[in-house]
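Presented below, as structure tokens, is a lone chain in the form predicted alone.
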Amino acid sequence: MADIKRIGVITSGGDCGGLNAVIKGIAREAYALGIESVVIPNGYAGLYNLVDLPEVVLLNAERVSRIEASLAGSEAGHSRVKISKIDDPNKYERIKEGLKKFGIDALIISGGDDTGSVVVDLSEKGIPCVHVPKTMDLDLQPYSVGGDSTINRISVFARDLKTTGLSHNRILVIEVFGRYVGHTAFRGGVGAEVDCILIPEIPVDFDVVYEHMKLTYFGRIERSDVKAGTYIIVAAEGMKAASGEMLYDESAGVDAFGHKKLAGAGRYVRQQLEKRLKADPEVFEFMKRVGMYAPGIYVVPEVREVTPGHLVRSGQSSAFDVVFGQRAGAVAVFLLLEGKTGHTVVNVVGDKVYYMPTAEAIKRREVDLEEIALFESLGTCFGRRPQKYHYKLIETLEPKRRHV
């Protein structure tokens, strides 16, 4: 068992729900084992600058009690910094000097794929560290803290927007985070019973989306005694057009890890629908038939895009993420004590602690398209012609424990 007297706690990448629970889980388990834990602030930027800091915050009982596990965000702070790209040939020695200065024997680092890649890098450089999976995108192999909180917030926003959609007979496009995968858009959209969900895994045929929108939206308004209806689309920021081209704003640039900053998917969807509405002669007849038509002013239904942005990763953490976060943080301490550096916490089931190499954990996991077909059979549009759901019945006495 490794001789560890003090652990440094780092959160890195984007903020999200459950991270404060991770910090509390680490600190409380370490305390129970007679080990000190300290915050290294501001993510990997703070790790690089640790040697220059006058002090670090000790996570003693009094300080930990002031951390609210149910709040999203992180008491430890964040930065999007990739250590290997820092323009300093002595960066790794500088980091080791900072750790030595404060008597920090090992690190527990919570973050997503970019953060995990640095965990692999630091481990290879002789800096002991364990990874707790964190990303609202849910694109890691194991469940990552923050995902459930984000799904719930997307669902709440999409449900709430139905009231304004119905009040104005609007078609609403909600653009949400998720980068190159559609887990949060998919599950958040299903949770809100939206009409259409557009995800990166399925290139979008806008003719299919338009047909579905027209049939659903027109039907709702015509059946309504007050001629009111709405149509809600949740679009993942990394969605692709039918050509396979990702939609993003070139002017937004790239982040510290070289990823393009995604933006504009909601606007693109709105423009595609507006173009089709204006070119469709049946739309004008519909507007007149339901009493919405106003010559020269209101001739086609209004399409609006809404971008909740960072609201989907802020505010309150879900109870699921608070439980998972505390549990994952606590067992990360055990991994360090057992010398399992360069590994990622996967899950805790009873007395079994599951973990895997961080290099494997950060490999991208996409939405299972076999499952999409099930929701297509329930009437949700995913920007393609609906496909048949092929099911397999499997009897088991030990259900597979898998997170969202």
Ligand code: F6P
Given for the second form:
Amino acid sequence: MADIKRIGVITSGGDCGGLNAVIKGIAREAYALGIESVVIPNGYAGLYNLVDLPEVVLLNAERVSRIEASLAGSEAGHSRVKISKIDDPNKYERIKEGLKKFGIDALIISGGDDTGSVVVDLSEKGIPCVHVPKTMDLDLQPYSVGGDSTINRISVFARDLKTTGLSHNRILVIEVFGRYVGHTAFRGGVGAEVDCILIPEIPVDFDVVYEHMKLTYFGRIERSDVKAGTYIIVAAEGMKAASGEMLYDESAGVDAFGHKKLAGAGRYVRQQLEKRLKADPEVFEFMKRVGMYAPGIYVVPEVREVTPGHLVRSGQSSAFDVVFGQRAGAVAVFLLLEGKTGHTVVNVVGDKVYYMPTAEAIKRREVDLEEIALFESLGTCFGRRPQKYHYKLIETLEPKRRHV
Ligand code: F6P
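Counterpart to the form predicted alone, namely the form predicted in complex with this ligand:
Everything in the complex follows now, all chains and molecules, and the chain you saw is the first one.
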């Protein structure tokens, strides 16, 4: 057992649901074991500046009870700072001095792939730390806290937008965060029963999307007794066009980790559909048939894009993330005590605590396209010609316990 008297808690990268549950899980488990835990504020920026802080917040019973586990975001604060990129040759010594100043023996750090790469780095530099997986993008190997909350929020937004879509007979494109993978767009979109989901894993053929849209949206309005219909698309911010055309607003710049800020997918989808609607003579006939046509004003259906941005990761955490967060935070304390520095919590199943090397945990996980084919067979468009779903029946007594 490692001799740990005080743990520093860091949250890093983008905020999301479930993080306060992680903090509470760490603090309460540590407390139960007679170990103190303190907040290192503002992610890795705070770790670098720890030595200059006059004090740190002790997560005692009273302070912890004031943290609301079901609120998204993090009481510990965030920043996107990669320690190795800080322009200071003494940065690691400075961090060690800060930890010494406050008697912090080890760190529990919650974050995504970039944060995890710093966990590996700090660990190699002799700073004991373990990693609790967190990212709304769900692109880590294990489940990461925040994913379920985001999926639920995307679902609610997409479902709610149907009322305005139906009232105006609009085609609505909702652009959602998710970086280079489509996990949350996919699950959130399916959860809201949207018509079309565009994800980075499938380069989009807009002729296919247009055909699907025409069939679905035109049909809906024609069948409706009040001539109402909408068509909802969820587009992941990292989606690509099969044509190879650039989708993004290059002026958006890069974040502090050096990643290109993704922006413009929704606008691009809207433009692609508008172009096709305007060039299609059948659209004019349709508009007249269903009574939508107003000469000089309304000659093709409207396509609008909506970008909820940070709303998909803010507000309330899902119950699943509150449960997962508390469990993962609590068992991260055990990993530290067992000397598992440089490792990531994977899951807890009964009395079994699963973990893996952080260097493995942060390898990018993409959406499984086999599963996409299943949803294509149910009628959802994914921007390609639907593919056949090939199933294999596997009898098992040990179900895989991955969330998504
Ligand atoms: O990685 C999480 C994430 O929400 C991405 O999906 C998104 O591209 C990015 O963070 C946005 O980052 P920021 O909050 O720094 O604008």
